[in-house]
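The chain below stands alone and is given in structure tokens; this is the form predicted alone.
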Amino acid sequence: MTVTEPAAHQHLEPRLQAALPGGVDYATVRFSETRAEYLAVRQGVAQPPSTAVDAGAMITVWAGGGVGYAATSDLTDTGLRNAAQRATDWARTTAGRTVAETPPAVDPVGSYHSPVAEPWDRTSLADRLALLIEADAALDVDERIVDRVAALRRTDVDSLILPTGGGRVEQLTRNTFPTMYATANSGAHTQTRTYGRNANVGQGGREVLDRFGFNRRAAEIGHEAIELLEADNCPTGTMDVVLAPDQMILQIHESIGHPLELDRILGDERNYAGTSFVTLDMFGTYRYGSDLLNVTFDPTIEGQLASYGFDDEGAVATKQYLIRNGILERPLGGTISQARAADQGVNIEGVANSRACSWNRPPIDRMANINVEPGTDSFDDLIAGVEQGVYLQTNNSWSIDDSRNKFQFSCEYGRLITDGELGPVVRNPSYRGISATFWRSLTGVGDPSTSQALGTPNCGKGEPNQVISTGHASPVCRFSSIDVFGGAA
């Protein structure tokens, strides 16, 4: 069952829409409101509850060849007015200095709504309290827990785009964002193991908990923690590492998703947070991982975190292969990075990832649901795949270069693997690679009982900076001859 909200912009349409200036060759209004709670109880004390309300609109308009933005929260006629002319302003001013003269050829009409089995409004704050409180008391299970964590941040954002043409798209999305950690200590050695590291996220209400069982695993985080603080450290040297879900979505993000989003690619990027390995030269040619690896673009699957039906600039949202076979076909970049790369000489295809992490950001490229497509070895089968080789599961760190290729990533828990059979659990985790090869290492995919939709709610790219919400699903994978290495004793 899908339930539906009313939209916290209903009584501002016609003000947004009346807003839009004449006189231009293209203007659109963006309207957001972000309505936030958190929640947490730390060993078995509620803190305070924190809530918060934003909310504005971002004015853009084309003129003459130039674009220019204004945001405000001020949302009375007159502020959106003295918004929309501001704007214009810009526009006249860059004309034939911006990086992109065209307005998107864009006119959208539609709508998306998250979907919502049981919404927190129906629970109330001493119902979630208490469900924060047992899972707080279930993570500690041995006198050797010496710090513990329930939380619960959720989120629901109400956007609306209208455009010059008569366009309207309306989204209304629901977040939810459980997290857990328990800490062991013993003499010199603390480790932590959490609930997936802020993985186990998604679209949807109070049955998000239950998809990623929530409370099952508050008891299964303490006992981890104490597997962990007894365990060895992961031996050092070359061999086969298989990645769980929840340490795949990292993997995916670094030195998947960030290089191929297009404005990376052409420079934008390279103040901040670098430039990316990928050159415009390589798509359709060049070949990213081995056969098996097959990635995905599709902010069309219900409840993953980065789902939705238009991006901000009114693009609509479909599945995309970005790598097929193990071939590189297409990056992340929206109409504006596609427009400036065919500026270059250079017609690609891109997709429908220009977002806005707030009412005064402008889009930018972002990564949405970036996927790895399931393939077809059981779980047991990548494991019997393996001589030597060590499981690892969920980020605990990670380390990689400006150009998005050498990396470092660290785990919070590992389990050797000899002759085919799991083992032991080990410590501190590790592992390193290129970008440009690691993926040609994939030897198996697991099929669907291995994956998971999973995300990650805090991606920070831009200046000024935007931290967005992506989503990523994989099954269990396996990759050989990778280097790997352990903590200190």
The other form holds:
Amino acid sequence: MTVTEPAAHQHLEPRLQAALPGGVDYATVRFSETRAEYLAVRQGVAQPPSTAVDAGAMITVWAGGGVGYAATSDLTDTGLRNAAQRATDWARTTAGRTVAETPPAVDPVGSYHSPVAEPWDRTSLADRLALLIEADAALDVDERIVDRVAALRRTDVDSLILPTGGGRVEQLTRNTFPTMYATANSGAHTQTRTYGRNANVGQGGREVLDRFGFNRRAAEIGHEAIELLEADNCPTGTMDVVLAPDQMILQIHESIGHPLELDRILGDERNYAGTSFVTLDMFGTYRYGSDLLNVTFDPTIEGQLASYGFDDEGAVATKQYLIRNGILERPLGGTISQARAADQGVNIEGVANSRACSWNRPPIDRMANINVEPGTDSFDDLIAGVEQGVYLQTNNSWSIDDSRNKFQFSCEYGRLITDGELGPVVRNPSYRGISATFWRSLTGVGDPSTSQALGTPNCGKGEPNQVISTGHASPVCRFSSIDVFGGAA
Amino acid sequence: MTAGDVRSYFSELVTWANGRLTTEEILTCYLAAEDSNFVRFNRNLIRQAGSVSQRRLTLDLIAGTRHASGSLQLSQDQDMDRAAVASMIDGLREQRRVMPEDPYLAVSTDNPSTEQVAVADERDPGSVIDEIQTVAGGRDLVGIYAEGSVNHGFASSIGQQNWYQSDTFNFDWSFYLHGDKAVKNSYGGRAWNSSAFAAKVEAASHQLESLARPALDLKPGRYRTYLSPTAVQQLLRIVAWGGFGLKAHRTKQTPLLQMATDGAGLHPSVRLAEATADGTGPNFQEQGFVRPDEVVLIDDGRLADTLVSPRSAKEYGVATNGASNFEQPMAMAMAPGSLRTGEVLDELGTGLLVGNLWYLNFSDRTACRTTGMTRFATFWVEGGEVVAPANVMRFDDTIYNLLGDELVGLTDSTETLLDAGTYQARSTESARLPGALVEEMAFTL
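Please give the corresponding structure for the form predicted together with the partner chain, as opposed to the form predicted alone shown earlier.
Then the entire complex follows, led off by the chain already shown.
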């Protein structure tokens, strides 16, 4: 059953509409309200619960060749009117000296509601705590477990976009973020095993916990922390790696998602998040990966973390191929970025990905759900194809250069693969490579039975800085001849 | 609304909220407010420009050892805000009844009221933008100019009041030459000084000339390396991710575990402190605990104190030193050494001059082995002379090498670095650090 709720902003809509300024070329008001709850149990002790309501509006004005915004938590008539005036003033100030003069001007009409089968308000606070108390206790499998936490964060986000042209977009997004970890120690050696390192998250209510086996995994995580404490370091050498979905999400995110962001390619992020090794002339011809690589922008997948109906400039979100059979097709660029690329003589289709993390930040090009499409290999096939290698699960360290090329990733949990068979557990499994060549070493893509739709809830980018949720679905994948290593001896 | 208006509004709202408490209840209130202007540049044109006004109020409603907290944005409309606060207090009261007792609840009962107010001359952002674009001229400038007032306030129904008010600007920018070849710079403070800005532009322009030479691709290996204060800050930030908090130490998750348990150490010249008195942020945290002027974290290359939040203090039975819940430093200060700052190129001789490090993380947390990239102006130096820019390199090395066995020396002056971070709101963090000369630093890719 899908449940939808009335939006929290209904009473504000006439006031927001009235705040849109006249006498300008184009304007939008974007309201958002996020209601959040965080509960945690650590080592048998319920941590103080916290709730938050974060509501405000951003008014953006295009006038006379300039553009400006003003964001305010003052949602009174006066507060919104003042914000509209400040945005108009900024538009006048910037007139004739901006990189993006053209408004999106799409005047969209539509709505999006997250699918919710089991709304959290049907589970009392006492029962929500009980869930966490049970999971926290299950993590405690050995006296060498020195710290453990089970936690649940959930957010309800209502947003409303009203442009001057008469459009209206309402989106109600419901997210659930369960987390757990167990830390094991012996002397100067510590290992931590997590519940997918924040990746087992998605849209929906209580059913998200069942989707990722929250209750079942707790005791396993505790035991795996002890396993890691007793395991040998991952060996060093050139070998094959098989990456689980909860590592693939970081590989996709850092070395496909970010390099394809059109605002990076256009230079906006060079002072902070960085540039890209991808250039405008590569789309349509560049071989990004092997023939097995198919990557999509897909905000339509039910329950994935970054699904939505419209981006924050009002563009309609649809599934699009970014990379097909290894060839780069299109960037992650919203309406304004596409227009800027066209100004440079490159007419290129993008996607609906201009997103803001909240009411107090302007939209920029972001990932949404960036997914590797499943292939045809079973998990056993992928392992059987490895003579010497490592199966890596759950990212715990990520680093990549500012052009998104030279990367190094570490994982929590590895298993050696020898002659097509999974072997013992190893700790600190790591590998490094270069994006421009790494994806060409893709030699096996798992079938749908190996795929998971996961999330990366804390993607940072932009000036002023923004943290936003992105989603990644991926099957298990195999890469050949990779530079692998372990921790310090 | 002026900063003074924000303060009086906060005070009146807290007084009103305190009037809704039962006799057994304590209410603490924390306000984080800003009125900021942000102007983003790309290719010396404006990418985005605008203003953000926000006032986040966080309440903690306490009775005995049970409590619940919540936050909301204030509108500054008295009727609207009083209704929202009343509703939140009612909600917290309901939650509190369900919650078990919190054995680690710490309430500020004997901290002093404090005031830090720094007022700046009014700036005209339009004029500053004009000046930036004019001085940058035909150069490829990219970055962000942020300015405005930041206010933090704490008040409790017990009677404590703390107030922090700052009005600053921070222009964080780069000049790009081509590709990823760029010079990074920043200019921050209270009063915009055209001469000071022009001098920074001139210095950056001079570095750009060196970047124009053909770049070198260095092979992986170990190189003698000079790390600028900004690069040292990046190294220390990753170490500070759990490195200095009491909870991380007691739960054996600190990356400095080998220092804590195995006798590992850094170079004896390394002294690092959380120097709140020298910093630019508030001297109190969200629960109202006031920080001492200084907490020494590393002395003579050995672990000294840890950062202790009020909650950790209760859990582990030690005194708090006013750390935030994250127990991370916000005003790091490293003592200078004896390496003459003006002669670092001669001291380096032949090796790498690293202006910035980027995207650091742990490759083995327990061993405090870190990895990251060089970024922006990084040069190959021979005989004390810059020879060529170096293409980006990945390093992978332990802090025990970089600031321990391989440390040749620290510069005899430090640089104050204002945090340009704006996640959720403008940061008030800062650092005061020297540069570091390292005999051998491991580069892997």
